[in-house]
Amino acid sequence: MSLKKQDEMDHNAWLKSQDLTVIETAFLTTLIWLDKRLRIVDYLELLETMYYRANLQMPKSHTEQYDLDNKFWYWYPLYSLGSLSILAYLVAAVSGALLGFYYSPSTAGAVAQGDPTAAYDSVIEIMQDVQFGFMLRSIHRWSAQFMVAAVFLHMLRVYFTGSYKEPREVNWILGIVLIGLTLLFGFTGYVLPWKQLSFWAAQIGVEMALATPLVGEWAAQLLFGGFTLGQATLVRMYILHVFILPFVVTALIALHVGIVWVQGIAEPH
């Protein structure tokens, strides 16, 4: 692929007869630098044109199609839902990196004698010896939970918008991948603290797991490390909330986001 002969434009004349300030003259200073070593702009033209023909299907807004300020939909709190979940999925990230280095993923301790295991230790020393630890957990904690409700709302105003629909089905899917995993997220982390509750909550995980069709004890062996819990459990919670669910999720994010300013905000159908 190949690009027409660059102009022989005089771009320095061009700056000097433009009243602009200090930065605006930086930065194109920069731009012109890098365009003429490296073309950015052509090949910055070129995918517009590639982007504009791709998408000669896409079916104009209600905003594009009656000339309305499209700045209305965007501050129009109901289509806020999905920014506002994001930042309380960086705000949980954050929150959650920082435990991270106080907590223990382990079930040691003395549980015959009805000592609390290493974990749960590690949780009430977050949140009774570390500074600002009880505030950092209660940040953790309702980010969250604001994250999967956020998500939840957003769902169901782009069902009940009709935003689903051709050509964004595929995003719509996507969605749904989402707040799975937003559930998962949300499962995996309540496991954590290895309490009763969590412990409980694992087995009825285990029980459901085991219910599914086909391939339950494959399931119920892989995510929880066999049909009783322990520490083969609490590991695989962990390594799941901390080391694959955020990649998954931040990468799907990006991906989903992308979409969504490739093709636009769909206005209510």
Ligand code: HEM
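Here, rigid core means the biggest group of C-alpha atoms that superpose within 1.5 Å across both forms. Residue numbers count along the first chain shown, from 1. Since this is a predicted model, take the numbers as computed values, not measurements. Compared with the form predicted together with this ligand:
- Comparing the forms between these two forms on their rigid core, the Cα displacement of T250 stays under 2 Å.
- The two forms, fitted on the rigid core, differ between these two forms by 2 Å or more at the CA of L20.
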Second form
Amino acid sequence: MSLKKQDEMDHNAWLKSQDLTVIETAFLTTLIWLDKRLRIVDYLELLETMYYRANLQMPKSHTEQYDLDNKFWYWYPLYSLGSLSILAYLVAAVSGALLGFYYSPSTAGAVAQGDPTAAYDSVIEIMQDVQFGFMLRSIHRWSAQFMVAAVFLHMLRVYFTGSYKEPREVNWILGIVLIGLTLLFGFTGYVLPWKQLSFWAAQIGVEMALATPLVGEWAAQLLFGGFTLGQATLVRMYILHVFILPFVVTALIALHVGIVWVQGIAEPH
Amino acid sequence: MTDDTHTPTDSSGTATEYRAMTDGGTDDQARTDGGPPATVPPDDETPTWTERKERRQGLSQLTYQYFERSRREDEDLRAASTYVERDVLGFPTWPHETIRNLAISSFFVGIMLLVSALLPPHFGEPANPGVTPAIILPDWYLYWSFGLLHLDPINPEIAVLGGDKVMSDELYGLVAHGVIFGIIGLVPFLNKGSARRPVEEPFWAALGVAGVIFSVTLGVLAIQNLVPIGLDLLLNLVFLLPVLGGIVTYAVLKTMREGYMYDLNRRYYMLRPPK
Ligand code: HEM
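Pass me the form predicted together with this ligand as well; I've looked at the form predicted alone already.
Shown next: the complete complex, the earlier chain at its head.
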């Protein structure tokens, strides 16, 4: 018995016996290399299914099938508003991640009242020194505005097409939570540059929190890090804006769209 | 067929016969491949499903009962239905749907980039806790919320309490938010049924239009010091304009509905003229 490893399936020999182009050889070599390690052949079936899924026929909608387009075509673009919210959200996420490389959530550096802080200066730096930084900030701000607008209009289209009705109440409620969180996203982002309006918007926020009965002071401390604004406020707004809200909102959007998938779109009739 | 090895070969002569029969697909005797049965029959220890269900109590039993009802309902509906399965009438995902979606997406992203390039964002003074700015404003999408906080002139003062307000003005604004979100959340529980078009439900459409106008007028209230209208008049407008918009919407939709009915009636009378 030889010590040499028995290789019943000598794939390399098989490869050599084929008459293959360079590309084919490279492809198969990679495939074999990966398959030896990860056994991707086991997942081939899944891949195949995915391939056929991508070549699926999307069923005609009720309106298309029964040729009601002449009555309803003007509603149709409004059905893309939910997707447009997601699109704007994605653009905001990407540009926001890039802004995050340069922004620093700190109120340090102000000697006297009204002096620029580190946060303020970092935004100035983004706008003046960073390559493409001005455009980046512009994109981030505008995509946020587009997202809010799209969400609001999406809500109106759901309302005026009666799409919130009976089996879809859960998604309506979820949508209310989503629009609230979207606005909170905007609010926390507005505070971050720590300019005059940021500061006084946050000031109104603290006053509102404090006015809440029973939990007021607790809420003010949790959200704003105290009763007067400062470093703690800025960091909390920052963590909300770049850490907590992105996870929560992304998860809820996935759930929201998942429910639409399961329930099917409510079509006009 | 590849099941030669599994074909029962108690008498070797029948093996080929079996193959011939299965190939034709006309086997009236159902046969397994010859292996053991796929499921293990329950022994005395294993409760059957019925027994399991009966042993259950309380909530899990209710769950079972409801599931069974609902499954039966499904089956009944399916049995009663005249629906015929058809091939999907549709458009291919690739390229039709994909290209359309890509076009819409690129258009929208393009518009966003264009607007970002044309209208650069404003940047203000650094924060100064010592100086309250003349105009405190959030972004436009929070104007309505800011307007709700400016409702303090109509925060009721209770005469019995010697003119004291029951709530602080801030709390009053917060409660207003709660009321608005609450009303929006209640909508699907109040309005049910299969109507979808605004003409079908003029009241709800009117309510929606009133809500939209209200969100705008509240936004104007938020910038009241920039609006050249007296506060009293402005407050009245904030509440009257939405009502007015609602009434107009209601009237328009009702009229449209009458119009549809008129068309239907006219067609009916043309076919069957009244004597
Ligand atoms: C972050 C915000 C939101 C995102 C990303 C989002 C996304 C979507 C998407 C992609 C759809 C599929 C249909 C369409 O695009 O029109 C949808 C449907 C729906 N959305 Fe939203 N949505 C959001 C906010 C809201 C809000 C604020 C509401 C209402 C309060 C809402 C209620 C609904 C309902 C009821 C449906 C089902 C409509 C139908 O079946 O026709 N959503 N959403």
